[in-house]
Structures are given as C-alpha cells and as structure tokens.
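What follows is a single chain, given as structure tokens, in the form predicted on its own.
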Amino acid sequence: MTLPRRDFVAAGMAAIPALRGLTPQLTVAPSADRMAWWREARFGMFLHWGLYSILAGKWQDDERWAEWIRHNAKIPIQEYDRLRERWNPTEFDPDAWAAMVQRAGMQYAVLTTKHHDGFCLWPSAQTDFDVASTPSHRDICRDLATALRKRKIRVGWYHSIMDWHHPDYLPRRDWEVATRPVGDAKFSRYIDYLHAQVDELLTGYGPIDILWFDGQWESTWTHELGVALEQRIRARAPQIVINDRINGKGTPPGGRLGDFGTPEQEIPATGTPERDWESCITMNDNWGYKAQDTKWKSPKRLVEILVETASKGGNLLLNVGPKGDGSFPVESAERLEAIGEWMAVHHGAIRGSWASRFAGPVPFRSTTQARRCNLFFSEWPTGPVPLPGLRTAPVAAQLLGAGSGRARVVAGAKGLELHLPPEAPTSLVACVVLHFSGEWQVITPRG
C-alpha cells in the first residue's frame, strides 16, 4: 500500500530532481567552517508544535500526555486524523515568534516540521497529512523561515525519522497491530518518502542552517540508512549543520554521524570535549503544549542552565510548546522576556565563548574568551573569591548590570582572588568580567 501522490505542490518544489542512490562527488565544507556560527551562537529556541498541541495533553478523561499523546493514549489513527479539521491556528504570528527569539538573545530556532505523529507543518507533495488538508492551509515552515531571516536568525528544521502515520513505516505500534495490521507495508518505500520530504524542506525554503533529526532509535533505522541520508543532505546543502540523531542501529566503532551531540533534559557533568554538543531542555516538564503542566522552571533557573551549558562549552536549545491556536503560553513568554532582559546585558559573556578553564570546585561558573574571563554567581559571595590556578593578572574587573561598588583582583596568600562589593548587581545571575591585555592562563592546581 502506497500513499497517493498529492496534486498540491508547494511553490518551488515541483522541480526537485531525483537523488535516490546518488553518490555525491563534492567537497563537503570542513566541520570547523560550517560549525563556526553555531559555536558562536550558544543559544537557540526549540519549537514543538503540531496536531497534539490542539489536545493540550488531554484525551477523553486522561490528562497525562503531551506530544506523544497518540501513542501513549492509544488513539486510533482514524480519530487522530480528524484533528486536521481543527487545525486553524489563528493566533500564529511568525513575526511575533521571531521577535521573541530575538529578544531572548537566541541566534537560531528549530521548528518541528514533522513530529512522530507524521503531521507536516508544510504542504508536502508526498502526503495529504499536512497543513494543506486543514482549514488553515497555511505553510508554517515558509512563514516562520521568512520571519526569522528578517531578523537574521538562523533557521533549523526538526524532522522525525519515526512516523506513526505512514503506512510503510515499521515497526507498527504494538497496541494497534490488531486494528492496523502490517499487511504489505514495505520500509524501503518509507525511506523514499523520508528522502523526498527532506528534499522538499531543503529546496523550498531558502538555505536551511540546521537539520535536527529524532526518532532514530527503533530497530528499522540503521547506521547505513543514516549514512545514505547524510550523504544526500550534504549533496544538497554542504554547509548545513546536522545533529547526531541521524545515526542508527549497528554503528561501527568510529562511525558517528552528524556534527553535534544532543543530550536531552540534562547538561553533561563535564561537557563532551571530544565533540560539539547541545543540550535541549524544556521550560516545564513537556515538549509539546500541555495545559496541566505547571512545573515551570523559574527565570533564574533557566539563566543558570544557560550559563552552566556555556561554561561547559555547549549550546542550549530551550523549548517552547505553542498552543494549538499558535500563541505562546503566557508562562513561556514571561520567561523569554526575563531571559532577554538578562541577555541584553550579558550576551557578550555567552556568545562566542568557550568552556571554563578553571578546574576543581570553585564558587562560580565561568566562560572563556580571548582577552576576558566571565565569572557568574548564582549567589553573591560574602568574602574574597579565590581564583585557583589563574596565572595572569587582569587589567580590570567589571561588574555587569546595575549595582554599586566595584570589583578588583588582588594577590592573596594562596594566589589571586576576587574582591567584590557587599551589594550584588540587580541580576538573575550576576557576572563579573575579568579583562586581560592579551592571552591569559589558568594552571590546574595540584591536589
């Protein structure tokens, strides 16, 4: 059983050439070149939005779910498909979304073009399970990409390898095998579908900066399939940044794919110095919108997460789950504004920074730059702050944000130490910048 081809073809997609089986003869951009802007950015927005947002986490009397609601609540496919009749996000304002990304100090945004439920936020020529079959008809991908680029924000697409809707995707959900038997499903046809949709997303919306895959963990998706998909993408877009979840089962030693790792809902204890990485983290407990999820992290805690991530050399992809009508939850918007106020003052200590040079327990987080060291304090110290191992005396110490007094570095009995005024700057997380005349050095103290 194959899906009928759509009569509707999005503008600019009709001329996509067949690339199946192509062995690209091209020079792929060196990783350092294509990753330069991404390493500079340090902060982006994740956007989980789809049909599941309409349900807001509730199916019948069950309020436990969010973006996985079709699977977890065991919703029959025919019933879930009818959500298309309710997709009419009249409050979706791509310019307002882009403005919030910009005000929060983020440099890129990643939208779920298709989550595991298979619904597509663009009019795909490969399926009718998309926005073209809804009352809205609006091409979400086109409108958001346009709005982001107006503000010089990089554009990223999340795309699920797993697809609970496509008749050829395998394995079928165990709870629906009886009512939706495998029949003549053929996974290779699904691979053709996946490739064709990735082609659409790369050719119909201008240059895309990030492809962020997910749902790769099932046994049908193999390392070899990941290699073929990555080659196809690189042939289309040599400069694109790809996450590591493009990889699949059976990866040989040294066979990693993609440009960066993706720890989820956590920050690695020491980062991952062997490769670039990005922590994706929610503001509350769920990715998609769930009305009953009130476990919101405070603005202070979210800034602490950003600082911790940067201090370990990683990026933070902070999630927003818009409502079904296209509006941001009030709690998300409030937190983005608070983070934006902090970033307006402190962005120079986050963007373009590297991991901390300090080792061992210290009462601060820090980020590294060529001629400055940025020290972050969640709690304001009450006495001198030791700077263990710092071998270069700074020429100045600067408090960021509003506050009184001044900071200075002096030589103490055990080395350089930072002296601060009694009153902390009025900031979610305080920051002191140490300025140096040239290269500076920290030597790890011996135990």
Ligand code: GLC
Contents of the next structure:
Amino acid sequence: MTLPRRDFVAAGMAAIPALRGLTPQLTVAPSADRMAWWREARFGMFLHWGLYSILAGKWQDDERWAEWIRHNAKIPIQEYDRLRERWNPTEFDPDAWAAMVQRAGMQYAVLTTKHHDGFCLWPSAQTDFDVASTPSHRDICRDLATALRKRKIRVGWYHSIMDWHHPDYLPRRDWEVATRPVGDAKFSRYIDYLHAQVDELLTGYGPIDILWFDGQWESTWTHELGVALEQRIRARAPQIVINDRINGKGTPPGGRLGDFGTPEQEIPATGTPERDWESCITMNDNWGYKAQDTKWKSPKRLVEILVETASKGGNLLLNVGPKGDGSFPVESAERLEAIGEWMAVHHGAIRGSWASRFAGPVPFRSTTQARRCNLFFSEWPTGPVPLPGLRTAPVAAQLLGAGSGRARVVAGAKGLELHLPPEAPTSLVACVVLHFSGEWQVITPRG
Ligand code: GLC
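Could you please show the structure of the form predicted together with alpha-D-glucopyranose (GLC), as a counterpart to the form predicted on its own just displayed?
Below, the chain from earlier opens the complete complex, with every other chain and molecule after it.
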C-alpha cells in the first residue's frame, strides 16, 4: 500500500503496521482531531510586535515603513541593533491584552516571537538579539502565554524563517552584501539555530497550540527543510496546529505541509473546500505599528470580514500592531471593543459554524450548523428575502439582538422566503437564525 504523505499523517503512523518502527518518534494525532478546536474557534488575534514597533514606521525623515523597516529603509545592522537599548515596554500588560482578545470573542492569539528582523521576544539561549539584552529583560512569550491561558485562550507562536540578523542566514539582503559580506556563512548552521529556537518555544512555555511560520519564500528554504522541521515539531508536540508557510521550494505534487492555508489580506472567493484556511487581515494597512497609517477599516467592515470568512468556512486572524511601549493603538482597542459587543450577541452564529450551503447570488451571507442556518445582513432588506433552494421549513426564525418585531419564514410563490421587521437590530451586521428540528437542506437549482 502506498499512501500519499497527507494520508499517513492523517491516519497516524501507529495505525499503519507497515510503517510502524520506521519513525518511532513520530506519533501524530489525526489531523481532524487536532484541528477540531481550531475549526470551532473561527476567530483569533495576530500580534505583530518587535523592535520595529519602537520606530513606529519612521526612519530619519521617511515615514513609509512598518515591520519591514530595516530592509526597506536599509538600516545598517549595527544601528538597528541599538534599538535594543530602547526596548522597555512599560505599558505592556499581558492580562489587558488577553482580556481584549477574550472580549473581542477570539479564541486564540498568535504572537510574533521573532519577525524577519530576527529580534526574539523571549530570552533565547541561542542569541543575544533578544529581550534579555534590553533594559526590560521581560520574557514577553512567558508573560503573554500565562495571561492567555488564564482566560482559556489558545497560544500561537508566529516565527519567521527568514532572518535578517543571523550571520548564517542566507541570502543576504541585496543592498547589504558589501557591508555584511557572506564570508563563511553556512546556512546549515542557521537551520540548527532555527531548530533550537523552535525547541525553546515548544518546551519552555507549556503546550503551544499553533506554530505560524512566515518568510519561507527565499531560495534557501526547501521542501525537504520544511518536512524535517515539521517532523521535529510533531515529535515534540503532536497536537500542535501548523500553518502552510512551513513549506519551501521544490515541493513535489501533493507535497503539502502544515494543516492550514494562509491567504493574506484577502478572503478566497469561494473558500478552499479541500483545505482548512485562515485569512490574516490588518485593521489598517500594516502589520507592525505605524503611526502614520490612519487607513482604519470601520468596525462594520471588520465584522463583515469576519462573517465573510466564516461563511466560506475559514478562520479570521485579525491583526493588532502594538506600540513600542506595549500599549494597543487606541483605534485598534476601539475596534476590538465594537467587535466584542457584536460577538457577545452573535458568537453562536460564528463559532462552531461551517460554510454556507447557499450557492449563487443571495442577498445575505450565511453560516451552517447542525440545526441552524445563520443569515447575515450587511444592508437591512426592505422586502421579503428569497431563500433559494431551502428545502426544509424552519421551526423558528430568531432575530439576534435587541430589535423590535419578529422574523418569519413563509412559503412564497418561488419557495420559502424570509419576512423581517422594518428596523435592523444593529448598525453593524444583523443576523437571523433559522432553527430546524433536524437535518436541513439547500438544493441549489441548476443553471
Ligand atoms: C508577510 C510579511 C510580514 C507579515 C506577514 C503576515 O509575509 O512579510 O511582514 O508578518 O505577511 O501574514
């Protein structure tokens, strides 16, 4: 029997006698099992925080950058290193962060333990380019993980494969080759460093729920290196969820790695039904804190984004770029608050839901549950809403929130339709829940 790689991962090595003993250290939980909580959650927070946050997007007179500032503004490494002296985040309150994650209705958070600049938010035995070499000394990973767990929020580590600081990372930035010659740099030594750091992150902070890799696109990171890293992680943390950016160059057909896809700043048009996915999206235009970026999406737009991802069967990882002092930009905090108010009423229609059963043009988005169909309206309809293809009559239609009036489903000339009161119950996205007594069906007419 030859099994495609995914299948034996999904089946668990121990279940396949022919493979037993080959890699005894690899006891992998079936994918569906380790993905269960993640699928249920639907909503998490991305946290982009590092030395770049101190610069707030500005280098000399140039204000165009954010977390890529060292590369984009071509900051010499010695100068960037000196930012360590300014890392003293006196406003960092991990419990306040965790509280904001929780109040927003999110179930997990993913922190940049190390971004492309190479600076580590934990005291790493492998380098002094870390929090231990700053005036603050504070282990950000430890403090945040503790605060999140107290609130039963799952913990995720973002970790960049690309590293603009480590002497053995290759390739060099093209603008830097003269000032930081490649010399006897050896990429294999960087791999050892990467492995040792991932080990630290997996072993020093209790059970980690997600590893979220990035910066995998340069020529040196290969599929084989991704396979080796994934195996190493799964041997240490069989239940962990890993993103797809662990994969590298030269991937053979079907050689997918990780558990979920990572569309960035977009929601795939029809989701990706063959694979779990999570859209990561910013509240303004940047991941890291940038004082000049005022292009904030409205709370309504952010709720629409959450509803759209859920309606297509994906998760949303919504970003916050804390300031250098450890506080959240006030605009982010306000938006989290508004989303949280909305989630307090609507979380039951997002969490534990899956993709819409309606195909074709409908004037709403929807999510699916065993005995519920949740219909979301960005614009409140003025007349009866057709429910094309809905074959099961609901036992009740429930308008979520403090609206006045009732929702009803009635049989119209062309099938079931929804009748709504004149006033929307919220200025964000309104939701009507159709409750069924058992299985329910939508059969989309052909053509
Ligand atoms: C990109 C960027 C990075 C950001 C990430 C989030 O890969 O390089 O700055 O962290 O996307 O998905």
